[in-house]
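Have a look below at one chain only, the form predicted alone, in structure tokens format.
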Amino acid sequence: MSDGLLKIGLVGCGQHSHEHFNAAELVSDVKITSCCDIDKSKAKSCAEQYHIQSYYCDIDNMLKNEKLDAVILCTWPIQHAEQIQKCLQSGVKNILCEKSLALSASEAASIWKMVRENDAFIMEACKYRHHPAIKKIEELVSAKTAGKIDNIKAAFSNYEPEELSDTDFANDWRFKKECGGGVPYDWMSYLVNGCNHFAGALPRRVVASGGIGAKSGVITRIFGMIEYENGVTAFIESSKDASFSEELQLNCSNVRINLPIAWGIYGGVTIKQTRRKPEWDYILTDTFEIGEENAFVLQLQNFADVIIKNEQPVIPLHESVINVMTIDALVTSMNENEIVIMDFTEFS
């Protein structure tokens, strides 16, 4: 690292780039110096606009050309674990990583033999978790008062049906299987993190069904049902057929908290927390306000203070791994109708 600030390297110019390009530009201890995308359009595109010293169409290229503190891969999910090696291999050992981290069990315990080999950092780019709505819910549910956690539901469906993926979304690769598309390695890698985070506990056995779409071959449904080692229940709705959701609720002993929109927030939000007095029928609720943030610009900020400060990450990478485990599980639930039982004693 050079001038105090840590150059990066971007790869992936589609649209969510655009997300880590403006967050790069409000934290100053980071510069965005290339970019790459095999698209040489969109790579050059975006270098005009941010004015970015120098674009690339391979990845390769930028690794050898460039001398980088880091990288944030926002591609997607099936090229994670390839180009995770190749990043290692060139010596650039800090890497944002954009979700899911990778589609696999198998893939996720390779990805992190190879950052404990290579003494490297890697964080997956999980931007809710960074919001202070959460942080407020993390407060909440750790009071004395609250009580334990009984069960979690989480929620991410939006209504996007197969029909009109040959128009409106005929470059998603959410819809297309050899991207890695899917809504378990979009909408429900949230969901699982935040059900995981909270329940504080491994996952012990899961159970899953839904829905592949005909003319995709991706999964388009997906409902699960996570139990937890020490007792706690979690919920799991995401699904292209369903109406607009993005919902964290926590019920516990003696309260329900309720995050309406958690996964993308763009505005302010309000958390609310049901609670009763003694007489069944007298429910109190409490609001909290969370005012406007770009998760973004924190989770860019929490990547470099890592690097720089060597602060704690707020996702370090065994959770991910876990997650990637617990999608695995839930996907190989609903493929061969069965119950799945987890079982981590290959991983530490």
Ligand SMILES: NC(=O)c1ccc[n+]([C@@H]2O[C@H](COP(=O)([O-])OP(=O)(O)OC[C@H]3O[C@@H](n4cnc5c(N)ncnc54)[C@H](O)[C@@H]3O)[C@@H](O)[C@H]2O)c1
Given for the second form:
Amino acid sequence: MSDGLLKIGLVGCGQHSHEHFNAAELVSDVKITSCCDIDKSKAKSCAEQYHIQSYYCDIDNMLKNEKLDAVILCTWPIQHAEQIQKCLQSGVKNILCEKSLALSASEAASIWKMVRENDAFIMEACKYRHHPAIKKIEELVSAKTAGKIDNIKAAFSNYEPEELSDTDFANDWRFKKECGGGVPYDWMSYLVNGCNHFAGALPRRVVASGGIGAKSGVITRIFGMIEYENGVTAFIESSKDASFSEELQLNCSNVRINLPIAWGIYGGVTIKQTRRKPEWDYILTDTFEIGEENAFVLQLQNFADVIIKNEQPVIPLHESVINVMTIDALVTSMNENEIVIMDFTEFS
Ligand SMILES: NC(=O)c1ccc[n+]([C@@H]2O[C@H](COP(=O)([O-])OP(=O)(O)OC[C@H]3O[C@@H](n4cnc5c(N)ncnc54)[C@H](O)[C@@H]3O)[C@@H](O)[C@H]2O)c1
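Return the form predicted together with this ligand of this protein as a structure block, the form predicted alone having already been given.
Starting with the chain above, the whole complex follows.
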């Protein structure tokens, strides 16, 4: 940080990288100084578009030649664990890693171990958590008047049948096993993140069912139930065969809180809270209008503030590790047709 700016290298100049490049232009403490993609044309074009000093086709070369304070990993989920290891081995100890942090419980546990051994900081990029709508919901559920959370419903679905997307299909990592595709590591990672966050306890057992795409071989539908140690129960739906939903619903003893678009809020959004007036037999609805905010900017600012000002990360790594373990358990339940009991005794 010689000139007071956090120097960042971005790996994976694909579709989603543009959100990070744009966010970096709006966060005064950071500068993306190099970018990298195995596809040279993508790395070059991002470097030109965002005025990045240098670009690479190989992460090892970038890490060897650049003096970086941090790395943003915007590659496919299957690569995250290995690339985290490369960063740590090269001495880069601050990493913002796109969701899903990893693909399996064992990968997540190995990331946890590496981070502790290297005294490093990794935050999973799950931008919805930085949005003021989520902060408002945190405030609403923690109000005494809300009572206790009983159950949570969370959905992330969109109608994207495999046979209708031949061109996209060939280019989309979400349909490729070899990239870590499938809804569990993509859309469902938001649902698990949200349910685990609001449940306020560790998951105790999970059960799931779903379906595998005939063409892709990846999971394209998953429906699950997570039971937590405090009795809270979460229901999740993530399907490429159902119409669009990104809904989060928190059902407490005295109120029901609904956020119609939770995971990718662009523009404003309205939170709805319904409650029954005890002495009268009618329902009251409170609405909370949340204005437009760029969650990617807030996320990058939080990442920088942890490094520069020693602030707390909005998503601490232990949460992300537990989330990956929960995803793994849901996938196991679906594949093995069994209830999976979660065990965190080895994870401390
Ligand atoms: N938080 C969000 O809102 C959000 C939204 C979309 C995607 N994502 C996440 O972002 C990540 C990337 O998704 P995407 O949609 O941009 O995928 P993408 O396929 O468009 O981009 C990935 C890029 O990584 C490059 N790449 C592959 N292997 C590489 C390597 N070894 N070194 C350097 N580059 C390599 C590919 O060439 C490609 O350009 C995923 O983890 C995804 O879950 C997050």
